[in-house]
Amino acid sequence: MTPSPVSDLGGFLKEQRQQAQLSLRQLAERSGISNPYLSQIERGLKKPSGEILQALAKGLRISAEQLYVHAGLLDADPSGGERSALDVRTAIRADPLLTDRQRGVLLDLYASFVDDEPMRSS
């Protein structure tokens, strides 16, 4: 039986939390999510929203995209091709924690790594 994305996400979160040497309570404080709710996510009982996943990614200091893939919100792209680049750009543009200037800088920086001709802002 294939694990559901929610329980797969919970296991992934727990593994990331343990690798970061954080207790459940510490991650809850870092991410601004209640300890009981975080416990339910790790046990696969709750499916978190994109905002919650973003807060958890920030608390764990990992890519939100990784959590979106494990939650089943994004498809994993094993080739690392065009779809992955579009997903990164979409995530940067959608991040409510970034200012317009920060988004522009990140998009330019990302483009400099993956594109033949980076999109530079004036």
Second form
Number of protein chains: 2
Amino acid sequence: MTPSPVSDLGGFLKEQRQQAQLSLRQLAERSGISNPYLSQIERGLKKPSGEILQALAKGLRISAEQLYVHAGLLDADPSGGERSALDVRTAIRADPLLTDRQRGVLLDLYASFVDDEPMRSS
Amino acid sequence: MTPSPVSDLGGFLKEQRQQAQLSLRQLAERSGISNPYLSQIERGLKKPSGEILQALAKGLRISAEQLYVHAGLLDADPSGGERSALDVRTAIRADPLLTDRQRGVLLDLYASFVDDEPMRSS
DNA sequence: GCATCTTGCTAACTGCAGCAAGCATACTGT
DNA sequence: ACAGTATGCTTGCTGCAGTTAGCAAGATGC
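Let me have the form predicted in complex with the DNA next, following on from the form predicted on its own.
Everything in the complex follows now, all chains and molecules, and the chain you saw is the first one.
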């Protein structure tokens, strides 16, 4: 975990907590986690799960996504060339108007256009 | 964890894996996790961390956000079904990895699956 | 037929997330 | 002064995430 401001979850948590004028114990109680554990997270000694991050976001009255970004679970800005490839696949797979077979055909065709490795043929 | 399709991570993972025509071991290897663990996740016996979900998304070539939604770490996109059709078209049009010709082929194919009227060629 | 490989799973194990109990220090009220 | 409270942290513990070693069954090639 690099100590850069963007990815420093603990530092960000401490900053948000202080901005909300909450003690470590108050935030821990509001979030439903133990205060020693919160202390360890803020000091970068422990690495919390997504559920703990959700609980902390709730206690801080901020979005969980913000904490996921600092924890490295989400990208800050989703734009970018490589992300677009994932969007097409994601959109096809999520489309309720397509049958499974149609979905497979579209995905295969897309893969043949974009990938070096097409999907395995049955 | 309710067994509804929206929140059933294991079922969703298995479905995506089968759609991608990967064996359990192939996906585990592509994702960099152990195959018994993947088996346990698919059967709902274990609850993976965000990092494992990221790795699985990478192995499946889908967005991690989709898996977070199924794992209950993110809310699903609040827009409705009609939006899905726009998403696939939008995603294809915006994809920088596709040539104009490939884009046209994909859009026409999609339209033939979903619409009665194929896209008019420009 | 047999040998080999693939597949999904079981069982035992290790490391760490997250907790409870409690410490040391600072602050407040009498 | 002292007692009580608040604060952030230390320590030891438990449960579970995630792994390795290996099993049973099915598939494949000779």
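Numbering follows the first chain given and starts at 1. Note that the structure is a prediction, hence the values are computed from the model and not measured. If you superpose the two forms and keep the largest set of C-alpha atoms that fall within 1.5 Å, you have the rigid core.
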| item | value |
| --- | --- |
| R103 C-alpha shift between the two forms of 2 Å or more, rigid core reference | yes |
